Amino acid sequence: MKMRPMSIVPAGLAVIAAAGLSSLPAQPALGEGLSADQAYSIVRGGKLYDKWFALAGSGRPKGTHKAWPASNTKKKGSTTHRCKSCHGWDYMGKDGAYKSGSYQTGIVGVRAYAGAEPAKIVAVLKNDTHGLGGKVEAADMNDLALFVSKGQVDMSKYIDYATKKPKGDIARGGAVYATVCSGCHGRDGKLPKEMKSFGKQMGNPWEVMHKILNGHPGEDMPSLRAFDTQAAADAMVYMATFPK
């Protein structure tokens, strides 16, 4: 889908107004400590951690993945070689958000390799269990494991699981938004009209939270990873206001 770039109307610069830019909470940015090519890096990985194939030259996998439990009936095939099918838009697997509903599978989370050397995780990668050897470039390969090590993000910080809300700011985010999001996305975002509207995603805010963060794959969508993960949840708390 192409994103379509649209103008913020006056609405927007009134939140602006009444926010003030210099109001951003001065948190640490997610690619402070890093450099260029390693924040370039993980934002990638971001994407392949969210659907691999679609950015990886070996093209959509056949049949349901090898490791998939056959506890879970409501997934099949290209869906579940998604790594964050198993582990989760939060990291966490069976102990996040996918303790439960359509996703369930027992699997635990890749938050225990947050901060592990990249060459350990690139391993794991290759085993017989997520068998992407020889499916996956070692470039793409790398990147995946520089974001499992260095990208994960605590996103229990940041949203309620008992309620689905996320945590922040809603004037903050009306400026994050009204500046950063919503020339693709639309005052209301509802754009473009391919995609589910903000409305009706903010149902699942981890998977939010995570394309704020990364971007989406195959598409030219920023990553908000130069800014504090504190202006993504108030972003999204804006967006929790829109219609679905």
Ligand code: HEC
Contents of the next structure:
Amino acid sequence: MKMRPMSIVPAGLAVIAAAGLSSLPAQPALGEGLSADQAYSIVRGGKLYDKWFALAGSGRPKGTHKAWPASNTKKKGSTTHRCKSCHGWDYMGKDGAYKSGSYQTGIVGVRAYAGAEPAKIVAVLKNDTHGLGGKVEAADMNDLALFVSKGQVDMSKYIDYATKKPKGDIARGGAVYATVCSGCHGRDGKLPKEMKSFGKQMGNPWEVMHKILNGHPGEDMPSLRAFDTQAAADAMVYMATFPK
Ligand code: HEC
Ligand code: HEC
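And the form predicted in complex with the ligand, for comparison with the form predicted alone?
The complete assembly is shown below, putting the previous chain first.
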């Protein structure tokens, strides 16, 4: 679906600044200043991490990924090829939210590669486990690598893993949501119609956080990375009050 976010964003920035959120550029994730080129790469990399074959590559993979463990019979087919399915929305794999549940695989996260040389990460993506060499173009491979190196966020700072509750300021989150999100998602998070409402989606706050920081593959949804990461968590605190 196509929408035009441009008309709401400038007004949004003004309201957010008034709500006390001043820092604009710099930040992402690890608190380093990033060039526009790097930021572009990171948010595209984040969407590729979500579902690379929706955006790039040789199309929807057939069959279950060869590295998907036989012990997990709950998932099969193309979903097992998404980076997030093995390594988690929180990038922590077996040590994070996927330590149990339908995506339990026992596979490591990608946190150890935060800050790594992108070329090293590309080499992992081409190894026998991943075999993406012939499937994903070099530029997309680079975006994935930059995301893994510079785009990861420590979600445990923003989400209470035991209760799944995001941590932050509901008033600031309401300002973020009203100005940046509601134009597409509606006042109570029930748009677009084909989407599961945010009230329900907050059952997986890690997924919601990843989407807010990187956008949704194939849609015009913006990335909130221009703001500090706390702004995403604040929006989630507000979204957690939506009807289920
Ligand atoms: C079906 C499961 C599966 C999928 C899908 C998958 N990986 Fe992996 N990944 C693994 C396994 C298993 C390892 C550890 C062994 C290895 O690298 O051969 C690993 C290791 C890694 C590592 C190194 C982590 C470390 O600490 O050693 C990185 C980085 C990585 N994967 C990135 C990705 C990215 C990016 C994607 C998506 C393009 C992806 N993986 C998709 C299973 C998967
Ligand atoms: C330009 C329109 C637009 C804006 C602005 C926008 N989104 Fe989205 N977003 C979308 C679309 C379209 C989808 C895909 C919905 C679907 O699943 O069909 C989406 C998907 C999502 C998803 C994942 C839903 C799913 O089904 O997996 C989340 C979470 C989300 N948006 C949160 C937000 C938040 C929070 C904001 C504000 C910070 C925001 N979005 C701003 C258009 C937008």
